[in-house]
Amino acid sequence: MKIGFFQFSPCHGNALENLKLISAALDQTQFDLLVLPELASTGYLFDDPMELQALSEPADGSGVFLGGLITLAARHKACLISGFCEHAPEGLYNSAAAVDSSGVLCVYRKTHLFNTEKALFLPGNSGFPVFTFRQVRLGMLICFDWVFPEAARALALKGAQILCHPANLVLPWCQSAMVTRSLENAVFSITANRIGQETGQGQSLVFTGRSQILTPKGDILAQAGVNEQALRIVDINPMLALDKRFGAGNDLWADRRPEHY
């Protein structure tokens, strides 16, 4: 399976422009699964929640951004995963959607909101769903979820072979921590971070780039720079994530003792 990420700086408040940028970057590229950053449709910081609401869209694929991603996924015969601002009857969610040519495969709502996100979004209530694409089990995390090992473990225990992780990272620790998340769960992971800088909500944030793809042993298969727009695609064997043996005498799943946790 060819998996990858596209690291870029989204155009703030302009879903159509971001779709054009993504489409141009992926042109003539072959892949099976590709992950885009958190809130790739809108950008990140918004002073006025009403402005963000005007840029939100439903999770059914009928909006401008997800609808465009479905078209793009059909063109590439692939699965695309991206962050977007989800409009639901009860409010807004910081969400990620997986789409292919058939439409929306799965939607995940960010469980652990970071800092001022709490002023804009409702806390996610989707749990940690796992879905299948081409007989490979996939799960999604969003950005700050990396801090909570339970999130990655929940997906792995449900059979996820690849953790797909759209992100807008500003703290320096995630890329290193995801090595442990991959290793302790024996799964592949794709962290798709963004680059650039945004100002709003009384702060100025610089995003850290360094998107990466990791093996079940925590080895780095691909990594982008801090400031570069970057597309990376690698070939993997997803079946390797089904092997939970840890050295000669241990098995990550068989050796668990949840009665003591």
Second form
Protein chains: 2
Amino acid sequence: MKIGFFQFSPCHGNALENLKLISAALDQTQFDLLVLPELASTGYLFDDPMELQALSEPADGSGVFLGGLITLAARHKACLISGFCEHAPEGLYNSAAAVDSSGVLCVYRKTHLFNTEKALFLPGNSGFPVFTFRQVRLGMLICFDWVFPEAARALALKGAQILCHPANLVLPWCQSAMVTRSLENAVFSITANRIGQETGQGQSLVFTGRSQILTPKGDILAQAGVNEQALRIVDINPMLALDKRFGAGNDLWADRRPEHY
Amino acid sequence: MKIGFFQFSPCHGNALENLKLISAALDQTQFDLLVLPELASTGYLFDDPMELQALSEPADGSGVFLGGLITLAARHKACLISGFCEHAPEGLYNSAAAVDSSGVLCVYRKTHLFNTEKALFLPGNSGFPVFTFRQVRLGMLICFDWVFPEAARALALKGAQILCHPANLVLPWCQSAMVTRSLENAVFSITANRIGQETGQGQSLVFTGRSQILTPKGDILAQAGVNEQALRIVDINPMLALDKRFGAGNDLWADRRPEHY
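Having seen the form predicted on its own, could you now give me the structure of the form predicted together with a further copy of the same chain?
Full assembly next; the chain just shown is listed first.
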């Protein structure tokens, strides 16, 4: 299975421009699963929540960005996962959607909002859904979810073989923490971070790139630079993530002692 | 508060010799809390369970090794934490004890046994107790517990400010995973690994040293080499581990969403 990420600097406030950018970057590329950054349709900082509201779209695929992703997924016969701003009746969510040619496969609403996101988004209420694409179980995390071990654990315990992790990282710790997340759960992980910088909401942020793909042992299969637009695809055997043995005498699942947690 | 570890190669099968070695190494050293390796009294591999049985002792401090540690703790006016083989009516546990001049403060029985330990020890049934020494809350993990995020999490959620982690590590991942453990829980951690090698139970093991002390941000305050006997003491403010804020807008405890885990 060919899995990958596209690391780029989303154009602020222009979903159509971002779709074009993504589409051009993926042109002629073959893959089965590709992960894009958090809020790849809109950008990250918004002084005016109304501006973000205008850029939001429903999770059903009827909007500009997810609609375009579905078209792109059909063209590549693949699953695309991207962060986007979800418009729901009760407000906005910092969400990720997985789409293929049939439409939206799964939507995840970010559980752990970071810093000033709390001023823009409702805390996610989707839990940690796992879905199946071509007989492989997939789950999504968004950015700051990395710091809560329960997030990756919940997905892995539900059978996720690949953690798909759109991100807009600004802190230095995630990439190495994801090594632990992959290792402790014996799962692949794809962290798709963005690059570039934004100013707004009283701050100026530099996004830190270094998107990466990790094996169930935490080994790095691909890693992008800190400030390069980068498309990386690697070929993996997702069945490896079904094997929870750890060395000769242990099994990460069978050896858990939930009665003591 | 002065906290530290003593990394050494325990003498196989000779608790008294190990006590002497520890006592000599700590001579003239001031500390409040010092962590020793897993099974520091006995060594690690035993072809004959009866040999290990003969080296085991009860957890009440009445045996040779814990009795000696209590004397040493009194001399240093400190808390000592060490792995030892615990003799219980129902069998043997791979345990750690915390002692001070008053006796045994707390006993932890290793929850997650590694590989061939399963042939020698009962799985721990103590859960993850937290105890107080000089108004600082402490908790214990033993070696392979590192790979299960629930272990460190359970201690930290009960208020542990310092994870005291006796170990006999032979795999390459623990030291960097403990950076994640400290960071995700905002706690100090002391991993006291051993050095040297042992042969038995059908294998030959080389222990990997690199004992370390980490801050609640996962920064390394002290780290020993891969094969050196090493005593390291650092001065910390354990109150820092009570602050679960993470950047300007988050709190690792308040932002948890247990209803989704």
